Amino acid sequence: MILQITTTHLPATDLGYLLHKNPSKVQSFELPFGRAHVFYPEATPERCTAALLLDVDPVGLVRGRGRAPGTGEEYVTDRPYVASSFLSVAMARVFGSALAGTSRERPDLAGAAIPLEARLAALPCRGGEPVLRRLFEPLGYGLSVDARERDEKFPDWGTSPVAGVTLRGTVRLRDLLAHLYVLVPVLDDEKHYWVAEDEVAKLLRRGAGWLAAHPERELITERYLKHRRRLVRLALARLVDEGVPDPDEEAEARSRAEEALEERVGLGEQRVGAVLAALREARARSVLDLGCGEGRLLRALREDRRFERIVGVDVSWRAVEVARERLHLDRARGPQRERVQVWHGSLTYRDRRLEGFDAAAVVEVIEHLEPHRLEAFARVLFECARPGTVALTTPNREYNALFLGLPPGRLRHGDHRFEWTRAEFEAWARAAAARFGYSVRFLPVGQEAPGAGAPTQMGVFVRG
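Show the structure of the chain whose sequence appears above, on its own, in the form predicted in complex with S-adenosyl-L-homocysteine.
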């Protein structure tokens, strides 16, 4: 298994300072699964190439797993010959400082984008060349792929999933190494070690600055974390919003309690009804459901053909999966596939995909935001996404003690950061409307009680 990195940045031999490896020496390193060697097949001022040769010991691999040697079949493996998670481990070990972006002798060069080329002699590409391209091209690389037949004697067997691949780009060396570190095992879709919690942190660290915006971040995260759902959800949530602790865990357990509490008053249904009425009245044809949860409102929207484009967004990857499942989005075909979509994203970060919609619903979401993030939320919603109409609901705290039997001061849901009285909500909503050029009116949702108002309060904002 060999990885070669070439630069033509003058003087090219500075690559040695960036990698912390002297071009005139061959160096070897012991690794748990074999040995790594670093040497320079070419080192001129115009062009310099460093090679990382990985010598994976197949016998050691089998022994390391404590399996009794049998027929010898377990020794037959492609692992020593192809680029895989072994390469990532070796890169972290051998090029650790370069991955961290530090160079004592050439600190400026370490921070600069320079012409670089990485060549992997044998890269297994699950999903073939299209997946390879979808992973590297958005990062700005040009690719040459040297696909081979599986066996030249048997052309019918088709092309091999293992290809020789060259990436070319003008990037910082640390970024190239980080991209390879994450994406090689992703392409291979296989890891030689058990994936545990700390892999989430590793992925986020190596993915810093590029993964959150990568169009294939879902595929990358799923494969990198070996399809372990809990870790995938956690990593994806952190990627789109590092401020959320573990959005699924809390929300899942506690929303049941809130639902039970509110069920007595049939509140969920009434909320959907009130929001639908506001959206219809606005004659909205394209609608966002921000913080869509498991998709209750999305299902109601889908029933009404007046809504031609319906998009749910949630920060919880679990919620996104459940909503997609309940709406059977994986089975939708043709125009239906376009009509209803569920995206993973956060409402406290600007997201250009949210622009251009007629209306947005934000149902029982703001009370889940930390108060200091309300400002960011208001800007994302009213300034960036800027839909014509916004129907926004939140619990009315005045209703709690009297009618829901909650002890005074207790909120309806353990994950609520606050609940507002009518006066508090109206003050926030009026200020936001005035600031961003909207008008707002307020409607009670659910049975009103004397002196306390309705269990849910709704503000309908219309762009001026």
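Given the form predicted in complex with S-adenosyl-L-homocysteine above, I would also like to look at the protein as it appears in the form predicted alone.
There are no partners or other molecules in what follows, just the one chain.
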């Protein structure tokens, strides 16, 4: 079996520093079930590919201590050729430092999202291409799937469960490797070794930062732990406790501080008014409020009868519960119960529930995302959900100097990962619009100041 990882990040040969493997050398590693080889089919400043070739000993799988449960007594097996848990073990052994996200020579690059492509020549897909896409697309990857017939001479036999798969995305290398480490054996729905409680710790470690909010986390957990019910229950309980981030008291205090800072210029109400005006201009009947928080915009939408279906979505369970309580959704009856809903969900994972809406509002949300997750967010919003109109607001960093009490260089909120200038926001928005078939115009929100602009900037995207 072979895994190939390619980058076009310049200089592309820095991939060698990230993988801790010299592009000019072929390296080999002994494993309990065979040998692993690392080499570079191409290594230029413009494009670099690293290949991990795993040479599994089929005889060792059915003889002696190398025997794996479930392989049977036959020597004929697909295990040496298809991607499986053998590959995950090899990745941990050969690319351990890259999986940990460490690079002595390129530490900044190790933490950066770069263009990466992973190719697996033969990947088992139990459940077919739909399951494959349900696992990888929510993580922000584009997929190419080479489905094959079981036998070209007998087309009635149908499609083979093994396919050639190529993943493309702008991600950190450590994240790509972690996704493959977990999801390859999940797709195979088999492991070559006994699964005990230590596998729960492995799953949580490799799934940190993405598995808890993945829409298929139950399927992933069940298959990764070989359907052992006690271990599955244990893993899911820990994911709920440690995974999806809920705002704690400190985060709520920071939010109140940001609201107090902006309240002096009445910015919260001005934002709601500007977004409502954009949605009314679009003549939207169904609206998503993505990152709805505790429901300020939802309350304003509910008061306007022209909006016939209103759905709020937030990653925080606490925010969802507060919004539901403030909107009195538990008391709603009849059509009102269906008109306004609040869902729990992530903005960086594909969710088919978000499709089919006339418009979406994204109010002061993207600055809370890690920069390397913006690509996944853009695909979920503009490619997958694909509403007709999107009204998106974000702080204007240039205005921060005019806020009394905000120290120079500080961001408005302790949870903000970044704040953009007007030029930075417009560059990102224009690129996203062009890529996904939208036009975009920009509007100031709040009173403008000479040289600084308005405190909030809004982009209104219209699908072409």
